[in-house]
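Have a look below at one chain only, the form predicted on its own, in structure tokens format.
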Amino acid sequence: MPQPLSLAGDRATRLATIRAAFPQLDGPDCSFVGGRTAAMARLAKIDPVAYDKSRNFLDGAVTRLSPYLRHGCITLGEARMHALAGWSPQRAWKFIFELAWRDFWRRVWKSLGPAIRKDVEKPKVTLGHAPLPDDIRRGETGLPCMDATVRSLVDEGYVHNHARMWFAAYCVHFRKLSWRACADWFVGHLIDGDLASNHLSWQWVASTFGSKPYIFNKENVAKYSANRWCATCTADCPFDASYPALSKRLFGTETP
């Protein structure tokens, strides 16, 4: 995980230190601007109907509210009430449903405390426990979709949720890495790094906090990324198979 910064007592010096350490998070090219004013402006732009239809696509109408929710610039209740003020419950339900997941993760964390860093449940498949290797840390796996995720994580501090799921499944099930080692590293780079949402989501992928493991295949990546990587990828793709075939290879059964 990244080492904590040594920050001075006065605000101006602290800001200068942070900006020097994270130049990609400052200036006109920054994807996020901090503070409540920016959070409320972002909230005003959400479209729950478009979100429902396209949220799984990398270029879909995602809200990008997570950093503001993580840092308390807005609350889950405010986001929910804003959606209901502009749309019917039937049209806003998916957006509210995802807010409820975040609330659920937080409640589990409050209940279990540090125990969310360990298996909440017995895994439903055999998991690996290998440490996080350097090729993943550096984004040099040779798989364009995975390496792009690492670049987005390290350079921007943000990754689309669907890409997070692909990456977690790749690490945990295809590479047989320790979900905790991966989750600890991953959350350390996120500007929306919420321990509850991050670690319990990794556990959901791993099947230590869910009924089955989450996996994906090449067809899924191509569809939801608009074929941005698969069209030109020359790697020996480990995801190029049907779900039953992948399940058989990864877990020894077609229906884990």
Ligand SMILES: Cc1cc2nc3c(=O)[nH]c(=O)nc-3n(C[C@H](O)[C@H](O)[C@H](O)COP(=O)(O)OP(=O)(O)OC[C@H]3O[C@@H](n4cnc5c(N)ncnc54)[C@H](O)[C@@H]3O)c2cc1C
Contents of the next structure:
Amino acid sequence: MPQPLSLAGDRATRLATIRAAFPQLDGPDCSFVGGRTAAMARLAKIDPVAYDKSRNFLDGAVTRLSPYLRHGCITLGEARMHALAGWSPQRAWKFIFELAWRDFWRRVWKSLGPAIRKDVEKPKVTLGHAPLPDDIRRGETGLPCMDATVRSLVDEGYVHNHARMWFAAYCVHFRKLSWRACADWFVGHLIDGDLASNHLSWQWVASTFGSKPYIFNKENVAKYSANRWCATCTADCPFDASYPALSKRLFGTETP
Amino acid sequence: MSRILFLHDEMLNPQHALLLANPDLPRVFVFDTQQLERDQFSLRRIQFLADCVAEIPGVTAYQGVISEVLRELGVTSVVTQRTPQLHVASALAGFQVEWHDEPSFVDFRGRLKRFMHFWKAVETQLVGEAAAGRDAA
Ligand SMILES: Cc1cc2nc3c(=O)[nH]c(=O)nc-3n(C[C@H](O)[C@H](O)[C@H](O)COP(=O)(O)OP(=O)(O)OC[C@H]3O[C@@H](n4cnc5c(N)ncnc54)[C@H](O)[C@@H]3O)c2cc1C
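Instead of the form predicted on its own shown above, give the structure for the form predicted in complex with the named molecule, please.
Next comes the full complex, this chain leading.
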């Protein structure tokens, strides 16, 4: 008979039990407390008005509900109803719009099945196929903005949406890495890791599920990160250019 | 233990409809060693799963390969929630499975193209007439 794994007791004991059961894995303990109670507490704190204004900023009022939605601790419907119970539909609009993205990606996954791991459409630009290099895996690219993203991915298992987009674009377009190799690695670290939202977002950035590739420049990072890296950065910044110039450098044309 | 409620990682809610509807079925969760390794799950992800499972009353958690664990437990039939996660369907292939749909967020039966096309089709359902039509930018 298989032996049950005892998860009872306090959280510290439980985390230690898992650490002992998976001795090949290491790193800090999970900073997100799992479960519905924690999900409901987080839901009670959301502010759809502040969310609407600040969602794209790294220090904006994002909800961090994704790990709980991913594991069904709460449903998208409950999150929507909670917003509509406290705010007018106009004020809750942006939050509900973003919830709908999750539902959309999931529907696409259901219709694609295992093909989600392959290009959904022909890429609109030439993509690279290089495997994931160690400097990315270890967060040692020398670019403070990208290395910080890897650190929060690996240590916390959560990365802000905008930083996920920058990082994916860096890997796929600036480094010409295989989106699939990157996506497979990235998703394993995310507490909200989900084949639909993750792999299809990587494909959206790559342009295999969208009409054009997503890229960003230094101005965009500086603005939405409140200059947290750029102000003191001494790296030779590959993002410091206008969009047409970057596009020409990356894709050979100013408008891909 | 021939019939069980099998909990996979998309239904970790103590108030899940299948738990409420089947209070007497044994509840089983498996930390699937093959899948966790193949999908490169970090320690933190597995700890998060453990928190979620611990909060659900009466669940017995195992570590192993799903199909083997269930077979050793003498399971023949399983109640669970439908999922696009292929490894769940493959693991349960040798059992009699009663699949239940997950809670629906919105009713949409059109062809899936781009997100904005989907959003335009469901917006009124989700935010009502008065709020619909806002520019997404
Ligand atoms: C490269 C890349 C990989 C991603 N991988 C995942 C993933 O594995 N799992 C995942 O849940 N999301 C993923 N996303 C989408 C998005 O980044 C996260 O859902 C969001 O950052 C989660 O943080 P939050 O809960 O604070 O979001 P909030 O902005 O507070 O949004 C509330 C909820 O809406 C949903 N949501 C918001 N934005 C998106 C979006 N763009 N796509 C899908 N759902 C969204 C999420 O469920 C989220 O919890 C990815 C995005 C990118 C660009």
